[in-house]
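Have a look below at one chain only, the form predicted on its own, in structure tokens format.
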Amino acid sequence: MSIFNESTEVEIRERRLHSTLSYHGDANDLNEKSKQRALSCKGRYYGQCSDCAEGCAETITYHVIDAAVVSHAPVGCSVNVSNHHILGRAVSNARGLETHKVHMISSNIQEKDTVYGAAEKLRSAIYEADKRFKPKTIFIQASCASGIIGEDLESVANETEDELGYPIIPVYCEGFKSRIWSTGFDAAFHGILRRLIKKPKRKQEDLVNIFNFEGSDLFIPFLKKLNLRVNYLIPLASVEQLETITEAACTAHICETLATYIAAVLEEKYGVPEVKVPAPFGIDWTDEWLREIARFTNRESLAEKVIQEEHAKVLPELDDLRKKLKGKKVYVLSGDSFAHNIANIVKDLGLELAGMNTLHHDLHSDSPLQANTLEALIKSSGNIKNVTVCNKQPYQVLKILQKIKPDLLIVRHMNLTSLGTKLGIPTLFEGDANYSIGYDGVVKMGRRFDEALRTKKLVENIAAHTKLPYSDWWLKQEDPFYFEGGIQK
């Protein structure tokens, strides 16, 4: 069955990848149940917070150079635009690029529009975006409001595209459609695949697509050692870059949760092979990743030379860090595959992986040959106890951490960073998804662990003077999964 079809919307992850939001057990059990598709996407009786698929789509659409975004939504749905604007400016400046400004307009759906329709508001917003920003493409982002009233985004996109002469791309990322907010990534990529990319005019044998989040550009210098050029996608990529991603020698991604969908379609439809090994986190996974890219670009001998040189460079400091960190327990809290990535570094530093919490878990991949990062982690680190799937519920994570009592906590999302400190646990915020890639990344993370452990007394003092916002009843509860709707074990 084809991965990609021309339907307006991508199939949500609950149906396409049989994703789940609730599990507690160990890594071996989760991996086996995933293969059997034995878990469902159950909810919980109480949820403290969540994210939205529209927000995940924004991480892609807001950061395409020469593009504009029309959010067909109430204005409140655009609350994160200022954060993206600041981030875009900071990252573009750090990478030595022209300062990136997010070009977004809200159609400002209001109560009366949910009765009489808001198609004219959408058209007006598109024309205003064209007038203000002179873009080369416009993304129309759907919302809960536009989806509930059944707005015909496709017709408006077709009409305005004919008038303006460039792609108008609907992105069907309504928040109510899927419990798995990562479906928003797929929705944005599906729109790009449908309306923006072009058939290859030629193959560029030294060009590698890297699908990624915002962050430091460590891939260009890293792959330059193999005499390769990098198409850094999508943050701060131009419309022209996106149009020609079909010409690359291969496609890799920093996080399978983000980009396995578009990578699989590029291989299926345009013959751009996907790098089907885990991302370059940890010594062994970096070795595999480089060798796989070298295989697609005919640089096997050069890759082996680079691997030997990099091993020799980091080994002395790595041995020293292992002695300092030996015996310490680490807990990882992050998105699905990125948690596996960070966990793989833990074993290289001689630490004990006390457990991990992923925000969701995909039971299978878009392509059966894609990397299974959970299975790869089990292979490299052995079975992992205390594996939980929980979509960012602080009240629940609190109980898990109190029970496990790790020496260190690593989180990917900033609103959970303070939780570890309030419990007296030194906590690292892995906000830059690229910072710890490659051989140097292992050493850099080891240094940060060492520094974090020195704050132990400080965070214990903070914890001693912190009042948690939970009732005594909840704080005394033994079961972190009390509110789970049929927790799957």
The other form holds:
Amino acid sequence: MSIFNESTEVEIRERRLHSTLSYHGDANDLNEKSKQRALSCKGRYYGQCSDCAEGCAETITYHVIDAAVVSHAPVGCSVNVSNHHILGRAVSNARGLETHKVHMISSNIQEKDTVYGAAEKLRSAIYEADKRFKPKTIFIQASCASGIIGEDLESVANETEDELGYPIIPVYCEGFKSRIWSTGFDAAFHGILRRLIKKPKRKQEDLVNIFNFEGSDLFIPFLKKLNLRVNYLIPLASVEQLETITEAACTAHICETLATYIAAVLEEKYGVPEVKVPAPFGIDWTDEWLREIARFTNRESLAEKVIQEEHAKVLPELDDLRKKLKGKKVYVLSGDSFAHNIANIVKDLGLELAGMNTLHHDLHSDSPLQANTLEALIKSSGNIKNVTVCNKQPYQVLKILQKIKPDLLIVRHMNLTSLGTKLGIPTLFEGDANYSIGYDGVVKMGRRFDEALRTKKLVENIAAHTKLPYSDWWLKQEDPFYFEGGIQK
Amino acid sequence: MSKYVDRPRFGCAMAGALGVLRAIPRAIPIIHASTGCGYNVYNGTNAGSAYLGGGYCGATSTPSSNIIEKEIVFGGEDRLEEQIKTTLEIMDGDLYVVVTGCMVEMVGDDAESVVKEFAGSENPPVIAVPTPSFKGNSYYGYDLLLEGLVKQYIVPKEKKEVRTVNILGILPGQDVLWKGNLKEIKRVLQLIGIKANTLFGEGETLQDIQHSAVASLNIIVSDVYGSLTAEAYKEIHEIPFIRTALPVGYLQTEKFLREIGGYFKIAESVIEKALESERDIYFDYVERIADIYNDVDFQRYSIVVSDANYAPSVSEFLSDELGWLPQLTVITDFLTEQQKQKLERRFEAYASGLKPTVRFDTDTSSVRRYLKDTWELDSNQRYYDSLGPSVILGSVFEKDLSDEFKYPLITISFPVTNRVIMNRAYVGFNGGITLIEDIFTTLVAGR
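For comparison with the form predicted on its own, produce the structure of the form predicted together with its partner chain.
First the chain shown before, then all remaining chains and molecules of the complex.
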């Protein structure tokens, strides 16, 4: 069965990848249960809020250069635009591009529209976006409200596309459809695959697609060592760039959760091979990643030379860092499978991996040949205790952290970092997901851990004066997973 | 037909309600909505309100029913009931408030009847305030939430305290300076012997809200917001209300105190004495900038892009206190024709005799067009007079405009992502001094 089909929507992760949101045990057990598909996506009796597919889709659609976005939603869904401005501005400037401006309009669905439909409003918003921003493509983002009223986005897209003469791309990212917010990435990619990407006109043998989260520019200098060029996708890629991603020599990504869907489709439909080893985090994975890319681009001997040189370059400082960090326990809290990436650096720094929580877990990937990063992590670091899956849920994470008492915490999602601070644990925010790639990335993470340990003054001050919002009963409760299950089974 | 909005400068009704709950100590919100609503609101308002943070029980800690497709199809009341029950077990608070997202309102969940099952038990009170986001934005949500508290939580008091007032109209989060503003309003009223309950200001607790029906007057420091709450106080607790503009700087605050003083028939001598002392302090500071203002020529054209509370008051302040030339004011909220007319009148009696062009528009990219409309464009005239030097007081969305025209930008209204704001205010006497400080700090920053 092919991975891509022409249907308007891509299947949600719960059904497509059998994703789960709750697990506790160890890494081996999770890996085995995943293979047997022995975990389901249960709810919780008690829940705290988390992200949605629309928010994830925005991280892609808002950041395509020359694109505009019409959010077909009540105005409130767009409250977060200013954060996208910050990100777009900062990263485009850092990469030496023209300052990225987020071009978005909310269709402002109101009460009447929920009764009579809002197609007319959507159309007028699309034409207005065309007039104001002169884009080369427009994404229409669905919302809970547009999904419930059953808005026919396809018809509006087809009709306006005919009129405007450029792609109008519906993105089906209704927040209630999936508990796994990463479904929003798939939704945006599916829209792009359906309506934007073209067949290759030629092959660019030295071009590597890198799917990333609008991180800093570390891949260009890194792959330059292999005389390769980088096609950063999708944030801050232009429409033309997207049309031609099929011309690249291969596709890599910094996180399986982000991009295995589009990478698998690019391979299946357009013959662009996907790098099927884990992303370049930690020394061993970086070696393998370089070798795999070299294999697709006929640079094997050059890669071996680079690997040798890079090892020699970082080893002295790594030795030093290992001494400084010896005996410290670190806990990793991040999305699946980026948590595995971070965790794979831990051993290189001589730290003890005290536990790991991923915000969801896909029991398998889109293609059976794709990397199983959890298995790869077990291979490189051994079995890992205290492995859990939960979609943020600070009430639960708090209990886990209080039990494990790590010396350091590393987190990729905003606001969970301050939970560490409130508990008095020095916490690193891995917000720039490109920052720790490669050999230098290991060293940089080590330096950051060392710096975080050198003074804990802010952490101590805040921890000493923080009131946690939980009842005594919960703070004394032995089982962090007490509320797993719930009515939504 | 209502229209689209180019980059909204507000959240949904639920965001406004969550802003209020974020501000009330030991109030626990329970979101009945899809999983992403709570975090999206936090993410937008944390950064947008100059880094407000999640607080005691906000951000990712906010209890939420996280409904999915099943509940959209079959209804989510059972899930809400389960969520309330467990929230009462696990979260430590004194008041639990259910707020709702648009999707559960669309499918007809009745949160108000669900919370009835928790009434009269040993639990702290649990109330529901439906906040359907397709009916209004953060400003509406602020009002809905407070109205809900007035109707369902505030204890009736037969006996009113004279010269005790409640302050309405300042929105936590949506007004990025809310906490400092409330503090200063409380302070200036104290100067003429009036005790102000700002409901969630510094040091105030849930008890202050619970017992707010002792007030003998509600003051809404907003021309257009807070009606639902004020009407509910009036109807249920027999507290009348008056509306004033948001007083920014010396002149407006003097007017404000005279107005409130007049209402309570406070002796002229008391007001005069208070004003005299404040005036001395205020102008002792303001006089400091006379040197730099004149030495460098800091008279500017002003472009104000802000909400219905700030835009009129700040524009007037720039004209009548700073002696700037008010060029353009864009008010960025959803407003009725009647509200627009009311706000228009705020621009008609400047002491300077000047009047900016006033536009009402919710679209961010419209500001540029209005700016071009108010000034003749450069078409290679021999002696072209450009609109400058100018300063923009707006939100961070005005950054593009600021970059394009090279006008410095001072961010005063949501979203403000380029500043960290804690207890500063732009309201009152101290607020005027702080605003002057911020404006001129921006102008001298390159020196």
